[in-house]
Structures are given as structure tokens and as C-alpha cells.
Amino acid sequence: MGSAIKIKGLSFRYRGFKEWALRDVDLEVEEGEFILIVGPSGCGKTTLCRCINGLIPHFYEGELHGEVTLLNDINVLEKEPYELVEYVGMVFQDPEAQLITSTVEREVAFGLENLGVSPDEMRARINWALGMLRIEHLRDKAPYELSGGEQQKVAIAAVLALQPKILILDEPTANLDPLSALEILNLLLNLKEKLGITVVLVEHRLSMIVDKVDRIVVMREGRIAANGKPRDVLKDKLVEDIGVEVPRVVKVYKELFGGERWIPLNPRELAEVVIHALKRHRDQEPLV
């Protein structure tokens, strides 16, 4: 596998601002990886996503330094956003703001029409995208009639129909209830496994997804503060000090056993550790 995203020495400052939103960021994402980006508000997560899909510098103006390359040889800074949609798709946190047509089917067709896809190919892609998201039954519904979770699925289907190699999602569950949020996150994992696409996810609800991603990137003040496997990153006290809300199972484990060793990422793993510790304690107790 090659490199899906390669960022080198990336710094960006929005026009009219003194502070840099990104500061000398280096990051490489391999094809097929599922990357989770976390960090406190204002740390640069959204700005980084905008640099990857070309909104910066072509839509958001400012001072930019560094390089952003997709799929080994596509220079994002030299391409217009419309030229990148077949390579990288982005879903935002407010699905309602992305949906602009009268029906779900028209919404999924909108991007394809702008790319000049043939009618036969368009119908095939619409059917495929709706099927992948399991929302065929919503085809003729108006977006405003849908729930928040359904709207987010439509927004993802509209991007997926363009068949990008890279899918970026900027807090897609921010406005959803926990059950809908879990459904969307599980759906992303399913898409990654079935299609082999690269997924870059910005998300605050770590407990729902942290045991499913390949890598966590922690940002602070426009820089990458930590980057590695979930267990390695979450056992570092720095993550909590930055203000990242780590999963409760991680907190409980650290309180019980400390955080220097292997740590659990979900309740099942925590339960197994506790049961094992209780058995060891029982076996070591002297007989009365």
C-alpha cells in the first residue's frame, strides 16, 4: 500500500488573524487506514481537514506554507476543490447545511451531475451508495423530513457516490443522540472494511470508536502532540492534560492499576482485566 495523505511542514494562518491555526504539521496516512483526530476546540482539527480536501487555500484565504499530497502524487495546493472530489470527500458535522435538493435521490445525484457522469452510470452509483448506507427506503423523501442520523447518512451517501479514495468526516456525530452516533460510527467502520477506503475522522466521542481505529492523532495549539496506536496514545497522561475526554474505561483502569502497562479500550476488555486480577488476588490469599 502507498501513501493516501502526506503532509509536510504545513502551517496556515487565516486571513486577518495573528495566530497560526496550524504550525509545522507533519503527518502521513497510509491507504486503507482509519485515523482518529482528537484535541480541544480550536486546536486545528478542522483546519487540517480543510487543507486535505483543498478548501484551504482555495476557499479559505490566508498564509500557507508546506506541502499536502494525496495518493502519492496529487498536490492539493495546485488543484481546485472540484478537481479533488474524485480523490477525497468530506462530510461536515451539520448534515442539514450540506443537503440542498428536494429529495434524497437528487441529493446523491447532485455531485455526479456536476462531474458530468452519464445517466446510466449515475443511476448505478446512486443505487450503490444508497445500498451501502442502507437508506434505499429514503430515496423519495425530502431531506428536511429526515432525522439527524438519516440526514448524516444521506450526506455520506452523496460523498460516497463520487467514489473517493479518502473520506474525511469532521465531527459527524456532533448533533446526534448516542444511539444514532454509534450507528454512524459503526457504518464508517463497515465502509472502511468493505471498500478499503482511507478514513480520517474528527470525533469527540472516543469511547464509541477508539477500539476500532488504527491510529490516534492528538492536536494541541495547531501542532501534533501525539500520534500512534490507540493504546499507546491513551496511556499517556499528556492526552488528558491537553483536555481530551478519554474513554471512561481508560480512566477506571488507570485508577485501579495505573497507566504504565497495556490498557483496555472498551468495557469488555476492562471486565476481563478486572476478573483476571480478582482471580490472581484470590489465588494468592493464604488459607485460614
Contents of the next structure:
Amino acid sequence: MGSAIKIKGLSFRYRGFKEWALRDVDLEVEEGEFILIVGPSGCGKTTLCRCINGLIPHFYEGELHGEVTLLNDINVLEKEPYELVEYVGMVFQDPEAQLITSTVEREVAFGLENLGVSPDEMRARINWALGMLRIEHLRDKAPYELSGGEQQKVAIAAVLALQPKILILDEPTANLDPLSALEILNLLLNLKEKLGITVVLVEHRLSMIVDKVDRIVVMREGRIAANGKPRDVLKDKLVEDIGVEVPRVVKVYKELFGGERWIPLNPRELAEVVIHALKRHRDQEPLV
Amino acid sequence: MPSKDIEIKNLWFRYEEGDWVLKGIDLEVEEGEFIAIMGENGAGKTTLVKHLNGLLKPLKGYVKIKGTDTRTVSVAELAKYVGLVFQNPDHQIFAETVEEEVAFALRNFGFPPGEIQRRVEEVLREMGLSKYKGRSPFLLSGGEKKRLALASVLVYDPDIIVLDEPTTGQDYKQKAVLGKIIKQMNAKGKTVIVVTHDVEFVVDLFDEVVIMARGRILARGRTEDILTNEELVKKARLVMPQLAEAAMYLEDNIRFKGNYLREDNFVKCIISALGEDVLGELNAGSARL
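The form predicted on its own done, now the form predicted together with its partner chain:
In what comes next, the whole complex appears, and the chain from above leads the way.
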């Protein structure tokens, strides 16, 4: 598989600021990977996302060092943002801020019109994107009539219709109720599975998703502090020290069994380990 | 007998000629109670809490704060008893400096300058905002703004404190700080009501939960009873806490007691089923899938 995102020695500070928002970041993401980026407020997560989709340096100005390359040979720094929309799509925290037209269908059509896609192709892509997000029934609704979760699905469909290879989502569930958040996360996993799309997700609710992502990248003060498989990253005490949520099943397991070598990533795994331990206990009892 | 801080009876409300947002709410809260109100976006939670400081008045039924019907007094009068912290701090913040923002209510209530200064300094210190005293509130980060909005309510020391979605946009550490602050307020004897759909935050802090959906109160009870009720959780568009799910897988093997949704109690229940000695043996690292 090829490289989806390759970041080398990336540092950035916004114009007018002394502090560097990113400091010498190296990160590689393979095509089809699902990456979770976590870290405390102000650690540089959002800035990193903006560097991948070209909002930095084309929209937000500042001082930049290093390289960002997409899909092996697309240099983000040299392309205009409109040239990048076919490769990388971005979804933000507040869906209301990105929905601008009068109906869901027009919302999804908007980006395609700007790309100059033919009417037949456009219809096909709209149907496909609405289908992937399971929101065909919302087609004629106005964005303001929708719930927050539905609005976020529309925002994702609008980006998806452009058929980008890479999808970046900056806290897409922050304003949603837990069930809507879970629906969005499951839809993203489905997009990765079905389309092989590369997903970079910034998300605070770790416990909902750590058992399903390929990798976790932990950021602190503009740097990458940890980068690896969920089990390896969450095993480390560093994550807790940085101030990232450690799922409760991990805390319980560490309390009971230590956890230097392994940790559970979801309630079912925790329960299975406990049942296993109980059985051993019972089998041994007659011997005591 | 503790007196009632809040008494809501058959409260109906709608905005102009729209659909009914609140449909017959009954709720009583006693002095010093500490309650989370949970439910999906649009359930009517924010509309309900706006009735507590008189910003909205019932179209049917009544809301009494410390025995006084909210329709008979002004918002300014009620503000002395009820401090409401909004979900979006930008709706609340308006002053030119952080210090001014916090002092505003005290000036309105006619406190003497020395007392104002003392209180403002104290509350800014508690909220970790002292260093921003002279700064414009709009230059603060989201988390800091949220603490500022809380500070400007705490400073006038109302008996009842209501927070609408205090954890949105807060990272894990900020959430922990916030949790500690509101727990302290309750320990000082304040009645605290928090509107939230942050399930694990509620598990950590609250013993009592009210569930709302579509303008009605569906249930009120102990956190470990309410948040393990699959049907109720789904109706309110919440998800089960992680340890509720783990306990479901284990219910044939282990009896859970108390609030086992918190890790310390969950661990205790398992230890009493397994025995300390067995755990020691397993600790060597053999317990894994």
C-alpha cells in the first residue's frame, strides 16, 4: 500500500504568535489507515489537520518549515486548496458553520458544481454519498431542520461526494449526544472498510473507538509524544500523564492485573479476562 | 426536614406558536441536592433550566424557587438565588477585562468596592484565572472562557447553581478540574444541577440522575440504576457507561453492588468474587486474552 500522508520536520507558528504550534513533527499515514489523534486542548491537533488539507499555509498565514506530501507526490505547500479537495476532505466540529445551502441535496451538490462535474455524474455521486451515510430520506430537508447528528452526516456526505482519498475530521462529535456520536464513528469505520479511505480523526471520546482504530497519535505541546497501536499506546502511563482520557476498562484492568504487557480495549475484552480468571480460580479450589 | 429549593409542577412551555418543548414537567429539588439532567439534544433540557432563573416563565403550571413563584419576581431578583452558567460562554461574556466580567454582578447587587475586590480575587484564583485578570475575555481559550463564565456566577455565591453542558469542548484534564470545582460547591452546601450528556462525567460525579426526552421527564433515580437501563439509555440517545457493559457480560458470574460504574467499586466487586490471593497470582501478567 502507498503512503497517504507523509509529514517531515514540520514546524508552524501562526502570524503574530511567538509560540510554535507545531514543532518538528514527523508522521506517516498509509493508505487505508484509520488514525486517531488525541491530546489536550492547545496541543496542536487542529493545526496539524490544517497542514494536511492545505488551509495552512494557504488560508492561515505564518512561518512554516518542513514538508507535507499526500499520496506519494502531491506537495500540499505548492497546491492551492481548491486543487486539494479531490484528494483530502475536511469535516469540522460545528456542522452548522459548514452548511450553507437551502437543502441537503444542494449542500452535497455544492462542492461538485465547483469541480465542474457533469450533471449525470453529479446526480450519481449525490445518490452514492447520501447512501453511504444512510441519509437519503433527508435529501429535501433544509439543514436547519436537522438535528446536530444529522447535520454532521450531511457535512460528511458533502465532503465524501468529492471522492477524496483522505478524510480529516476535527472533533466531529464534540457537539453531539453520545448515540449520535457513536453513529458517526461507526459510519467512518464503514467508509474505511468499504472504500479503503484514509481517515484521520481528532476525538476526545476515546472509549468509544479505541478498539477499532489502527493507530493512536498522542500530541503534546506541538509534538508527537506517542504513536502506535492502541494497545501499546494506552498501556503506557504517559497517556494518563498528558491528560488524555484513559478508558475505564483499561483503568480497571490495570488495577486488577497490572497491565505492563497487555490491556483490554473494550468492555467485552475486560469481561472475558475476568471470566477466565474466575474459572481458573474455581478449577483450583478443590486442590486448596 | 430539608426545604425545597426548586418545585416545578406540571410545567408546559413552547416558543411562540411552535410545538410544545416542555410537556408537563414535575420536578422537586431539595436544598443541597446534586443532580445531573441527561437527555438528547432537543429534549428540552436547556429550556427547562432557563425556567429556573426566570428567563422563561411557564405557560402552564408553575416554577417555585425557595417557595417563590418565578412569575411574581424579576430575573434580577431570582439571580441572587440561582446562578445559571450557559452552554456557550460567548453568550454570557461581554466585559472588557476578565476582572470586570467577574465583578459585574457584584456591582449590580451593590456590594462595597473592598468586598468586590476580595471576592473577585478569590474566585479568579480558584478558577486558575488570576494571571488573565487584565486581559480581554475574548482572548481566552474555550476552556478558560468556560471557567470565566462559571467564576462570574460563583462570585456572588448563589444557593442554587445550574450548569448547562459544562464539559463540551473541554479536554480530559479540564473536565477533571471542572468536576472537582462543582463537587466542592456542593460540599459547601450548594444545590447543584448539571445538564449534560457526558455519560462518564456523570458516572464520576453524580449519585442521582434525571432523564429527559421530548419534553418529558422519563426517569429519576440512582446513577447505577438509570444508566444501566438499556431501554432508557437508548430513549435518551445516550450510551451505556463502559463498566455497565462490562458488568452485563459478567452478571452470571459476579454480583455487582453499589455504584459499580466507577472503577474503584467495580474493582472491589471483582476482588470479593476472586479473592486477593488469586489476584496476586494473576498479577504476574498471565491474565490476558
